[in-house]
Amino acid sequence: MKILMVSSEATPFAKAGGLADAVSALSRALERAGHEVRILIPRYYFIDRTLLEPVVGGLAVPFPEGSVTCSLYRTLLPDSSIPVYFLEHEGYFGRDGIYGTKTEPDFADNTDRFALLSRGAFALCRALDWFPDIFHAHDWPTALVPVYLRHAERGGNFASAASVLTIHNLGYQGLYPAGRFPGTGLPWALFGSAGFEQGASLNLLAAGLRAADSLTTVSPTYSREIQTPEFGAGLDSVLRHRSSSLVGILNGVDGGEWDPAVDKLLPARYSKADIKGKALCKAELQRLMGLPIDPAVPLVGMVSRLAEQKGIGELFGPMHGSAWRMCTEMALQFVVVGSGEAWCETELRSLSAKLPNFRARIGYDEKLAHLVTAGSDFILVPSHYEPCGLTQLYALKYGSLPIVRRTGGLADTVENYDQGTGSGTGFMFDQLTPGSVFDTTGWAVWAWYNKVEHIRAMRERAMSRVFSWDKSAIEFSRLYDMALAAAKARRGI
C-alpha cells in the first residue's frame, strides 16, 4: 500500500516525546514489510534547511481566505529510503517551538498551525503526483486530516482513500476556544455535525476519532481502558460508539537505538550473554551522580517527564510523597533524571541535597538516560495511566526491572514477579498512593537481598523478550485493510 504519515514530530528531525520515535520506527518496520512510505512533517524553525533539498516552491495549500503559499523540502529517513517532507511557513512553523515554548507553552493559534499542516498533506499529494492509500494521522495536532478527507476532499484522486487516526495520549486533545473554528476553513455547520464542539470549546481530536475510518491505540489495554469514564478524559463515549473501529497495537522497540550488545551511548555494552557490562555501567552512573560506588546496594533508577501523570505527586509530593521514606528506610540508592513542573524540580533538588543516597539531574540527557537504563537494577514507573510506555521496554531489554503499575501498555509488557516460582520481569501494583510505590518498591528490594537467583533469572527473562516494530507492522498492515473496506462501505461500494 502507499501510505502517508502526517504527524507533528518524527526522530531524528522534531521530537517532544514518544510520538515522534513510534512515527519513525513504525515508517520503516512498514518498508520492511513492503509498503510505500512517505512522511510529513512542519519544517520548524529549528530544523536546518541547508540540510535538506528543496522540492516545491510554491505549494498552494487551501486556507480560510484563500490558498496559503508554502515550501517544501525533502530528506530521507536514516537508515531507510523513506522520503520525509517538511512543510515550510514562516509565520505557523519559524518558531523555536512545536506546541509551544516555555513562556507560551501552548501556542495560541495552534489551531491554524496544525491545520495548515493537516490541509497541506493533501496539496503535497497533488503536487507530487502522489497519491496514498491510507492517510495516517497521529494524535490532536493532525486529527483534522481524517476530517478533511471525510468532508473537503472526498472525490478524485482521494476518493478510493482511507484513513487512520493513531491515538498516543488521550490526555492531549487539541482543545481551543470554539472561535477558533474558522482556521480550519471548514463550514460552521460541521462544528456540531463534525464532533468538533465540546460546550465552548473546539476539540479537534474528538472530531478526528468520529472521522477516521479506523482508530488506533499503542497498547491494547490502553484501547480498553480509553472506553471508560475514568480513562476516557470526556471522550470515553465517543470511543465506546466506535469501539468496533478501535485496535490497540503495541509499540515496538528501535533495536538500532536501544539495545545494551550495540549502544555507542553506554561505557560498556552487555547481552543476555554476557551480563558482565552492565555492572560496569551501574558503577559509572553511580560515580557520575555522586553514589558510593557500590554493587551490592540496589540501584532504582527514572527517567521521566515531570508530570503529574507520571505519578509524581505520590513519589515526589512534599508533604506526603514515598521517595523520601524509600530513601530512609530502605537500602537503596535512587536516582532521577527529568524536567516539568517546577515544584517538582524544586522538590528533586532539595532530596539531592538533604539524602546521601539520592540525586537528581534536572533536564533531558539522552547519554544519561541510556545509562540510567542500563546502569539500574529496578527502573521506576508509577503512571496514573500509560498509553503503552517506553522506559519500561527499554528497562526490559537492558537487564533493569521494572517497578510499575498495572495500567495500560505497563500491563501489557511486564509480567509481575511471583516470589514462590521466581517467574515474573517486574514489580506491579494497582492502586497509585504513596503507600503502594513504597511498598512495591520495598518489595523489590527484599527480593534483591533475599531472593538473588529469582532476580538473575528474571533479570535474563526480561533481556529475552522482544518488543519488535515487524510484528506491529503485521497488525497495522491488517488494520490498513479494515480501514480501506470501512471507507468503501462509507461510500457505498
Ligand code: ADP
Given for the second form:
Amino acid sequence: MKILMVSSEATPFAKAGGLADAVSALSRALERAGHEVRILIPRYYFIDRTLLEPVVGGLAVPFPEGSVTCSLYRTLLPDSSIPVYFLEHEGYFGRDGIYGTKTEPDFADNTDRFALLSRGAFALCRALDWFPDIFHAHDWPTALVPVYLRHAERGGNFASAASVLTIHNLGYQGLYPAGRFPGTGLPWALFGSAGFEQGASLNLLAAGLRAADSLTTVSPTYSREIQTPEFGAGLDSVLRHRSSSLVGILNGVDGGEWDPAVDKLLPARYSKADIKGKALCKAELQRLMGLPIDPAVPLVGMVSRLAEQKGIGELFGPMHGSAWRMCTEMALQFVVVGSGEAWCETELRSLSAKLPNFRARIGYDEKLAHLVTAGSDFILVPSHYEPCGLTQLYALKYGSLPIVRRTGGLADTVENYDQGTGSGTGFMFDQLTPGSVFDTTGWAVWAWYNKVEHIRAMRERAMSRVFSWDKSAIEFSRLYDMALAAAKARRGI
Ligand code: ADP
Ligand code: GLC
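Based on the form predicted on its own presented above, generate the structure block for the form predicted in complex with adenosine-5'-diphosphate (ADP).
In what comes next, the whole complex appears, and the chain from above leads the way.
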C-alpha cells in the first residue's frame, strides 16, 4: 500500500514528545513490511534547509483567500528509503517552536498553521503525481486531513483513498475560538455538521474523530479508557459512537535508537548477557549530576515532559509533593531530566539545591535522557493517564525497572512485582496520590535492599520483553484494509 504520514513531529527532525518517535519508527516498520511510505511535516525554522533538497518551488495550497504558495523540500528518513517532505511557509512556520514558545505556549494562529499542513498533504500528492491509498494523520494538528478527504478532496485521484487518525494523546484537542474556523477553508455549514463545534470553540480533533475511516490509539487499555467519562476528556461519547472503528495498537521500541547493546550515546554498552556496562552508566550519571558515586544506593530516574499529565503535581507540588519525603526518608538517589511547566522547573531547581540526593537537569537533552534510562535502577512514570508511554518501554529494555501507575499503556507493558514469587518487571499502583507514589517507590527501594535476587531476575526479565514495531506494523496493515473497506462503504461503492 501507499501510505502518506502527515504529522507535526517526526524524529530526528522535530520532536516535542513520543509522537515524533512513534511516527518515524512506525514508518520504518511499515516499509519493512513492504509498504511504500512517505512522510510530510512542516519545515520549521529550526530545521536546517541547507541539508534538504528542494522539490517544488511554488506549491499552491488552497486556502481561504485564494491559495497560499509554499515550498517543498525533502530528504530521506535515516536508516530507510522513506522520503520525508517538508512544507515551507515563512509566515506560518518560519518561527521558533512547534506549537508555541515559552511565552506563547499555543500560537494563536495554530488553526491556520496546521490547516495549511493538512491541506498541503493533498497539494503534495498532486505535485508529485503520487496518490496514496492511506492518509495517516496523528493527533489534533493533522486531524483536518480526514476532514478534507471526506468533504473537500474526495474526488479524482483521491476517490479511493481512506484516512486513519491515530490518537497519541486525547488531552490535547486543538481547541481554538470558533472565529478561527474560516482558517480551515471549509464552509461554515460544516462547523456544526462535521462536529467542530464545542460551545464557543472549535475542536479540531473532534471533527477528525468523526471524519476518519478508522481510528487508532497507542495501547489497548487506553482505547477502552478513552470511551469512559473519566479518561474521555469530553470526547468519550464521540469515541463510544465510533467504537467499532477504534483499535488500540501498542507502540514499540525502535532498536536503532534505543538498544543498550549498541547505544552510542552511552559511556558503556551492555546487554542481558553482559550487564557490567550498566554499572558504569550509573557511575557516570552520578558523577555528571554531582551525586555520591555509590553502586549500592538505588537510583530512581525520571525523563519527562513536566506536564500535569505526568503526575508532577503529586511528586513535586510544593505543599504536598512526595519527592521531598522520598529523598529525606529513604536511602535513595533521585535524578530528573525534563522541561515544561515553569512552577515545576522552579521547584526542581530548589529541590536540587536543598537535597544532597536529588538532582534535576532542566531542558531537553537527548544524550542525558539515554544516560538516565541506562544509569538508573528504577524509572518513575506516575502518570494520571498514559496513552502508551515510551519511557517505560525504553526503561524495560535498559533493565531499569519502571515504577508506574496502572493506566493506559503502562498497564499493558509493565508486570507488577510479586514479592512471594519474585515475578514481574516493575512496581505498580492504582490511585495516583502523593502517598501512593511514596509507598510504591518505598516498596521498590525495600526490594532493592532486601530482595536482591528478585531485582536481578526482574531486570533480566524486563530486558527480555520485546516491544516490536514490526508487530505493530502487521496490525496496522490489517487496519489499513479495514479503513479502505470503510471508505468504500462510505462512498457506496
Ligand atoms: P510523551 O509523548 O507523553 O511525552 P512518551 O513516554 O511517549 O511520553 O515519550 C516521551 C519521549 O520524549 C521519550 O522519547 C523521552 O525520552 C523523551 N523526553 C521527554 N522529556 C525529555 C527531555 N527533557 N530530554 C530528552 N528527552 C525527553
Ligand atoms: C503521546 C502520549 C504517550 C505516547 C506517545 C507516542 O505523547 O502521551 O503516551 O507514548 O504519544 O504515541
